[in-house]
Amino acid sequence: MLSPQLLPKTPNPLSSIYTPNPFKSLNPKTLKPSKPNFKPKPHNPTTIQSVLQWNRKPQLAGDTPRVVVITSGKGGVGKTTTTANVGLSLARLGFSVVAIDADVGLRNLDLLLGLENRVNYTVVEVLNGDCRLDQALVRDKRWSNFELLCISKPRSKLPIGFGGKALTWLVDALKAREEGSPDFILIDCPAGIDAGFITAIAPANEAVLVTTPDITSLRDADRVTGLLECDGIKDIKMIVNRVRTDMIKGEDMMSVLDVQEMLGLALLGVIPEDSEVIRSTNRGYPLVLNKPPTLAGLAFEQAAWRLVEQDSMQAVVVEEEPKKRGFFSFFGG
């Protein structure tokens, strides 16, 4: 008979089936299981770095404050929704943001943010000397580093001299504030390419072009791109909104890669079609604040992340899965 010391150390085949009595490892005084007598293996540092990549704060690129105009040319493509969600995403990342609603007659940014009842003064009162600039700024209660500034109230008339120079003076006044200039100044541009568009892009150094994958929106986006470049704005990025992969697979909608090839712009984000957008608009609660977040809200957060670091993404081709061929397919069925 062999001694126990000479037996080979082989794993017990019944260990995966039979488990010992768990109450034997309990301490009768504390009734807690004793600590296991092993040391965990160290993790690979590269794995930890890849997992925690999105848990770090993005590095702000460029000179501050960064004045970004969000435009499209065509109305109804999601400029105001993009301004509200990207602005609050930047505030959640720890950056100070001032969002300016440059749409004079059709002001909607305060509705999407749920701040319509708190807008008492606008830029018109500031220019007339009726209030100070800090009184016209509406601070969000959810994120104190996000502020809203409206040009005028609905059904009110702007001064004749209001234009690009007045908006540039307003941006310079925000830069020279006593409490410090904001990191980002987002300008919600009105639809069209008339005087409102020219006024909104006057103080901007960057532009985010919002478009949808349809012919009419792409034609207007191409026209707006040329106007932005003529005005001296070279840093132009694109957000493709309301993308439906099922229609792309069925060749009923242009893919994001086709849109990027047609416009020739860097891609900042792709926002999928989401029914939650209508609910969040009616409630005055942006998508990025939803818990759990929706796919469109996550896409807006990633677009804000790329905007901070002046990064872009690469579009990919969405291919249709090959259909399963049955027996009758050989006969044309």
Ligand SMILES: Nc1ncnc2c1ncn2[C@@H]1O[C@H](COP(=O)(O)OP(=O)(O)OP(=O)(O)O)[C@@H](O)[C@H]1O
The other form holds:
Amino acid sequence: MLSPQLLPKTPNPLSSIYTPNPFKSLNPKTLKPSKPNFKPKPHNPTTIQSVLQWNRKPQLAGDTPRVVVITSGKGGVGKTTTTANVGLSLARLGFSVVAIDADVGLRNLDLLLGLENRVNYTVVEVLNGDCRLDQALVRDKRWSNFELLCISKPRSKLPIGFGGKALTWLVDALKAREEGSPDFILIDCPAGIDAGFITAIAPANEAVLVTTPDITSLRDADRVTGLLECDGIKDIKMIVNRVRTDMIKGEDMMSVLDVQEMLGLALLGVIPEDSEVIRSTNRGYPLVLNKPPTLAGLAFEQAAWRLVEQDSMQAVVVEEEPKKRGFFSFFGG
Amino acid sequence: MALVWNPQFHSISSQPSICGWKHGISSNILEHRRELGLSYSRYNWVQQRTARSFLFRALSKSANSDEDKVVKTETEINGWKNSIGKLQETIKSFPPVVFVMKKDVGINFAIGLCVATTILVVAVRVYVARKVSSSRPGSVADLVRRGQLRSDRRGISSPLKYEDPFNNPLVKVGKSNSTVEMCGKVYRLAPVTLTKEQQAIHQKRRSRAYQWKRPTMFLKEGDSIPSDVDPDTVRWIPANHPFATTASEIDEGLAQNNVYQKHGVPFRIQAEHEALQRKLEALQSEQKLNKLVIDPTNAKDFERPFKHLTSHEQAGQGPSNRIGSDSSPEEMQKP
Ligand SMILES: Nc1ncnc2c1ncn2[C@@H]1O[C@H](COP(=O)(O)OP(=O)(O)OP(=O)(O)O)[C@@H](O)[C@H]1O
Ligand SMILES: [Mg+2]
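Can I have the other form now, the form predicted in complex with this ligand, not the form predicted alone?
Now the complete complex, all chains and molecules, led by this one.
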């Protein structure tokens, strides 16, 4: 009896819940999506290049191994999530990857990858001579070209005097492996600019800076970028994580282009806020392996693609193009 | 349905002479009551589960109205009122005996149908909810499966495979290159405006703002700086640092060799093995000399290195000794 009222009130509840318009630009012209018959302004076609590439293997740029540190300054912004997802994406694209969890006290990359039961040895044991390096590398059985290496067990102490040296030796040893050098060595950096950070950046040639679009995270990101540049790491690209279009629309959150204006770094990827992140942590199955893929998973995959080609984003997704919805669109049409 | 049916009822009851008196009308009442019962339960259902809109669609479709929703509701309500009024009219116009006789049957039937429908709806809802919660990937059930949570009441999720990464039908770039289609939605693109010059300006700003040398020397608070060390590169570590230690129990060169070792027995294991060997030999020669029975304390001594190893292995395995390391989740997921 009330049904006819309910029906037209919710034109498509699913579209607003599951696929929020992920990214939004500064462009004030695009800030009026509420107009019902919104006609997109024709963009200058020369400035826009496609953000997505598929159907070919990415071209590996630069010398191998590419030693990439994933850092942020501020804690909890998604470094470990990024390492797990980008790392497995790279493995799926056919590159051999070693992910190093350099978070000495609070390691959790193994949990995100679902490999926690298989970490028997860590770098500390290798240094002590309790095991060889190859015994400490945990090979992922889903993609056998992905390996995990943890720096230490939660309770053990790392001799900090040569933490950075130890990582450099590790990279050298991996380079000289019999099965060949890995294509990528990803280092999941701990938060802060403490000893852990110093250790993690020591062997790196390039950096991925993870940030969220809020001012606290941005200030730390700027500081960390400065330190990295002082240390001679000039190839720094950023990933903007946990982007929420609804908040950007309400002017409660900075847009991706705002963030870029503040930091002046090339964009490697833009990751929307996604509840699937927590679910995939529960499963120990990184988001990029989800089927069907989620928007955040696709975004991580594309970031990995750009990392391979040393490319950066030339365009960001602004908003969902309004589609004329038919009367029967409810049925999934 | 009620809407469509009402006029029919009206027309039938206004021509009582055509259909047989008793039979025709009483069945009409029956039907009407059932209809009321049904639509009432459906009304309940609408309130409970607004998401199941397809049924409402069916309802509104059969109501055959493309007009405005407000009008629709009004006509619905009116129709409902009408139908009640009509029912009361017909009831009043009946001979009292027939009415009393048929009333009990009709009410009982309507109530019965109502109860049955409600039970069915509840059962289906519970079933659907269970099915959804057990099949959804990434729920807490997965933590149970991985041995992180202690409950076996929950289901175990199905394995998952991802096909070819180079062929993703869910992502398409638009023809004009200014749109991209992901997961069935079309998104517009805006160009990135950052230029190389702007990037360089930011770099310059940062190099002025932050001057830093990566520390290479780590000293405990209170230590004195060696004379040949640049004070800028010294990092002071608090004595109670939770996981760092400045005192290196291991020799640096030795540690480096350990990292580079590719084959053979790891250094420490080798050393312990050799120590054990020496002890054993010493003991054996002692036994030969003294012809003593094996001392139980000595036997315990032999076991120690082995124990040391196993405790090492267990330390990293977390709370999940129920799932051994050789039945790890990946293996279970292997097709
Ligand atoms: N795009 C996202 N959407 C929703 N939640 C997210 C997203 N990215 C990260 N998170 C959540 O943020 C939390 C922190 O993530 P993560 O552990 O990757 O951060 P981190 O930078 O490695 O933290 P730490 O500094 O402690 O090492 C996690 O609970 C994760 O689920
Ligand atoms: Mg982390």
